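Shown here is one chain on its own, the form predicted on its own, set out as structure tokens.
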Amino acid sequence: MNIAGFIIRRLLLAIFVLLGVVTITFILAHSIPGNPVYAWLGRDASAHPALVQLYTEKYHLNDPLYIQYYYYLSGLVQGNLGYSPAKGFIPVTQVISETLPYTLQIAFFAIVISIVLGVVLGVLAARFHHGPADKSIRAFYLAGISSPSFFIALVLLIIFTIFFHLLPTGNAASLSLAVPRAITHIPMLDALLEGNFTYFFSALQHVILPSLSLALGTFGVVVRVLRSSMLDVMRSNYVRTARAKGLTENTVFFKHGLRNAMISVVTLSSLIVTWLITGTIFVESIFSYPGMGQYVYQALLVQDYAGILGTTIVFAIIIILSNLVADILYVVVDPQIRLG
């Protein structure tokens, strides 16, 4: 099976996965006793009877459940995720379109830091296994794995902001700077495209601590798995054959060992994306970063079920796409892997 056919097949399967997520969210919304519109609107429902009536009529809440499910799916297909009480009853789709780009900024840098740091330290730990470097790296990543992201965020905030005054405490950029014109709708990328380097470097300073907080909690998994895979590969028969041919140890280690061991890192990549995306809920709240994670936190506080359900669907789409990318990367790392 070629790559194009594999992608089409996985996308078709992803539709059923996403349909399952939507069905679960629908059931959860209707599992609360009484009119489900009160679950969607939260605590402010009693203060907006006209909006309650509008929801009841629009989503046919007085009709049988299967009819409600049909109209619920119809609304999702049209991009109608409801209105968000946490944001003054503006459409949830508008809130997500405004907050998701900031979350993607954090997630991108967190993924880069996590993978690069994990691969570098994993290679060093395997190259000098059982030595002082290996033991030091092990202690470092175990401390990161065992610490929740919000604790790491607070420690970094104290060190780099309160003590050394090196990095800002929060927000996506300096409040005195105007947001760049929306080209890709990702502010840092838009700043680069229009040559607004002042905003770009300000945004870069503001994104370091949130991204690092997420990365330090996940890179240890990459280190541990890569180190174990490297040691297993270096004991394999084809590595012994490479040594017998007279190749240097560095050539055997990096050319023959590392590439095969990297398959395990690719396997982890989709899981890392899941951890990082869900971790933004805590990190963005601590750093007052205006992303979707902070929006989820605000929605939880005011029982904004429309916002919670909408962001759940968006998170599910991101996770499905990350799994697809990870599967495709298998072939890049090792062309011998078949897509069938």
Second form
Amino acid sequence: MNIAGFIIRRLLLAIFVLLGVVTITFILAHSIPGNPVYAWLGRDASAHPALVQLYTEKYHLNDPLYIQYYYYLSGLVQGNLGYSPAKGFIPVTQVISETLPYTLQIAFFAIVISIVLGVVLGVLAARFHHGPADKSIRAFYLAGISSPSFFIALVLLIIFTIFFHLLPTGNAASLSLAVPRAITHIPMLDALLEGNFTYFFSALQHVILPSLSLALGTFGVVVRVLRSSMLDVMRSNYVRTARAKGLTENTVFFKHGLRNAMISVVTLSSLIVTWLITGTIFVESIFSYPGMGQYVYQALLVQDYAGILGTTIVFAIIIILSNLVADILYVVVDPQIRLG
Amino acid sequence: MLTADRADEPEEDIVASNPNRSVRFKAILSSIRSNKGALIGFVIVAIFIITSIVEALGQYFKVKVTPYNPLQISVGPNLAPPSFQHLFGTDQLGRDVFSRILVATPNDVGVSLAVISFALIVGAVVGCYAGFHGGLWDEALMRITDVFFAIPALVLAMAIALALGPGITNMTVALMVIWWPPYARLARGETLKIAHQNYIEAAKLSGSGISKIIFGHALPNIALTLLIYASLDVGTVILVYAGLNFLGLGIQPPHPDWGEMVSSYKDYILTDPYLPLFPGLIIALGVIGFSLLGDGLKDTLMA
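What's the form predicted together with its partner chain like, now that we've got the form predicted on its own?
Starting with the chain above, the whole complex follows.
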């Protein structure tokens, strides 16, 4: 089987999985007892019964579930995810397109930090395994992996902003700065393209703590897997051959060992992405970062069906895509793996 | 591969193939004692479980097993720092933080163990059945688990909890619903590994039905792998459960929970930064305990 056929098959599977995700979350969100209009409108609902009637009809809330499902799916195909009560009934697609870029910014830096930290510490732990360095690295990543992301976020907030006043407490950038003109829709990238370095550095300062909070929870996975696969590789025959050729231990370790051990890190990406996404819900609320995680939290508070469903789908798409990319990368970096 | 095969042999001798269960159990205990990490994990987990039992019994028989009444306000000054009277200080209403953490222990530990046990049992049976039966059942199970793998556990639990309404029972149900698929997948894989072993073929030939083969022959042989996975997974449930409580979907005020405490105390972070740190540390400590124990079990049983 060639690689194109493999990708097409995985894409078809991904669409099937996505449909399953939509169905599950739709059924769940619509089994909430009571008319959600009361939650959306708050105090206005009891004052204006006609308004409740109007909204109930507008969103087909009295129709049977399968008809609502039909409306939802047909809307979905046209790129319509419904309207978000949590944000004053603007389209969910609009809310997501406004908030997702910020979440991507956090996620990007979080992935970079966790991979850099994970690879450096994983290599150190494998190089000096069973020594004091290995043990302290293990203690460090175990503490990170075991702490809830909101706890790590609070600890960082206390250390860096309350005690040392080094970094800002919240928001995506200093509020006095104008958001750069939308080119790619990712603010930090736009600022760079525009040459607006004031905004870029302000945004960088604001993104460090949220990303670090997420990365400290995920880098341990990289360390753990890299360390053990490194130790496996170093016992293999081709490493023995490399040593027998008279190469120095460092050349063997980095050139023959690390390159092959990195393959196992590729498969971790989906696990890391899932953790990061879950983490953004807490971290963005704590740092009041205007991303999708914070929107999920707001949607939760007012039982915003459309919002929760829409964000769940976007989360699922991100995870499915990252799985797909990991699978393809895995095949590309390791020719021994058979496609199937 | 050769080294891996050789490493499997002694384990078979001590643990897997030993028919005497008490000897098997003693072998596990002695290997835990020789592994420092596993020992620390064992002690932490023991402390958490004993605390939960004591607190649960205390609540059931209405006996005071906390230094102060965890729900009573103004047992001390508001927002008092940690001291010998109030080990972890007091909160914004003058409630004793240490007592509140203690009283929340049975919920967190109990929910996690209940969710894991449910996932383990349902996952093992479903996965084993799919593994033997193959065909449509197998395909259906795999596609269902694919779907569940694409949604983060916390997001799905959030949606279920929202549908059922907040509360500790609904939260437990939500977590149970989403937690079994990985176990089913693991059990299926393990079943496929043993499906053509001689003892399974022998059982088939002797006319045993599929349920007899599953419960009598297959499950006992894949149980160890599943149990090791489960022991490493308890910490994850604790984390997700704490997260749901942080979002206010779990136990409702005034009853305390670790996650809920971090969430409500975080507003006092500017003046009393230690306040949200104690419940957060307790969550981390519990998770560390279970991971160390799980790692130790994995090392001793799989090495």
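What you see is a predicted model; the values in this text were computed from it and never measured. Residue numbers count along the first chain shown, from 1. For clarity, a rigid core is taken as the largest C-alpha set superposing within 1.5 Å between two forms.
A.B. asks: With the core lined up, does the C-alpha of Tyr72 move 2 Å or more between these two forms?
C.D. replies: The answer is yes, as the C-alpha of Tyr72 shifts between these two forms by 2 Å or more after core alignment.
A.B. asks: How about Leu54 - superposed on the rigid core, does its CA move between these two forms by 2 Å or more?
C.D. replies: Shift at Leu54: 2 Å or more after core fit.
A.B. asks: Can you read me the CA shift for Arg9 between these two forms, rigid core superposed, in Å?
C.D. replies: In the core superposition between these two forms, the C-alpha of Arg9 moves 2.9 Å.
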